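Starting off, we have a lone chain in the form predicted on its own, written out as structure tokens.
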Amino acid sequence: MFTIYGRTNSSNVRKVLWLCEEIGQTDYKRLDYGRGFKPCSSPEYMALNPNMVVPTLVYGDLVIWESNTQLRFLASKHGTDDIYPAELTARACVEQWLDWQLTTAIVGIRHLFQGLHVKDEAFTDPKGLEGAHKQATGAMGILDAHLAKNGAYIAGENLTIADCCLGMYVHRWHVLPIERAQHPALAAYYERLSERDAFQKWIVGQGV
């Protein structure tokens, strides 16, 4: 058994829980930490994760902070080669999208989520929201163009941790109260993900 520290309305926690469901690793303990629950600034949590963010994965004596690293670890330990390829070229195709999520995909959508859903005043300025919408539209356009020529999923015909990483933000793009450009491949991809029980449980079923 391992432990996941983090609330289920956190995007980074949800993508890890989604992967766990996909690979059949559901014998874990989850503890609520973060906004609205036990504070990440508490001494016991900071002893595990000095960054004071969720999730934190504790697996035996191993403590992992970063959610994308958690995806890599869990998929390597418990997943199949389909979900995290061992072959170097195939793995690089997956890895680049995990990095792209951190540098590009999250930027505009995070701002829109904080401003339009959380109502955090730091993100509600109209000009900031306009810029975030433009950035998110561009990012989703990149993903749409890639999906149009690449296949059913981000790294080909099989679900990988690249999908577990990015599917959360594709979900938010489709459910936030915003104007959306026509991205047919992206829309078809979202429908495809929505047919998966694990995606329904941990992404769609947990709200925005």
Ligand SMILES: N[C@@H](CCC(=O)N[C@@H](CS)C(=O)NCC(=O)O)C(=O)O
Given for the second form:
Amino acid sequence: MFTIYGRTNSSNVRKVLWLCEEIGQTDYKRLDYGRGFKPCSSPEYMALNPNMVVPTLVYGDLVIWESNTQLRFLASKHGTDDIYPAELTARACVEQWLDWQLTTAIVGIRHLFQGLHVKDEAFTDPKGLEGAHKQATGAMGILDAHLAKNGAYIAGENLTIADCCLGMYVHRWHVLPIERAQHPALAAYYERLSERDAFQKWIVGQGV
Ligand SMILES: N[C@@H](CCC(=O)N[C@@H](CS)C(=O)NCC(=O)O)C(=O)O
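Next up, can you give the form predicted together with the named molecule of this protein, since the form predicted on its own came first?
What follows is the whole complex; the chain from before opens it.
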């Protein structure tokens, strides 16, 4: 039994909850921390995660922050080789998309989400939103081109933690009130993910 600190409407928490469902690890405790719930700035939370963000995973004596590291850890501990391959070449293909999510895919989509959905005034300036839309369109275009030649899922024919990491933002891209360029492979991928019960439960079912 482990504990996940984080609200279920957080993208980074939902990634981890989706993976847990995929690998049959549902006997965890989850505590509502983050925006609108218990504050991440409280001393007891900051002792676990000094970044003041969710999620935090507490697994026995181990405390892990950074959702993508939580995906790696939980998949290594409880998943099959399909979901996080041990072989180095296959693993590198998964890893690069995890890093790309943090450095590239998130940038425009986070800005659009904060501006159009959360309506945080720091993100509602039209020029900023236009730039974010351009950045997100570019990122989704890269993923679309990759999927068009690579198979059903990001790293090939099997679902991996690269999908658990990026599927959340593919969902957000499809439900935000924005214009979307034609990305046929990406649209087909979103439909494919949507057929999965665990994706419905933790990604689609939790809103934008
Ligand atoms: N790189 C971090 C980012 C975590 C993050 O930005 N979490 C957001 C929610 S998605 C957060 O905690 N926001 C503040 C809050 O909810 O109080 C991760 O992947 O874990």
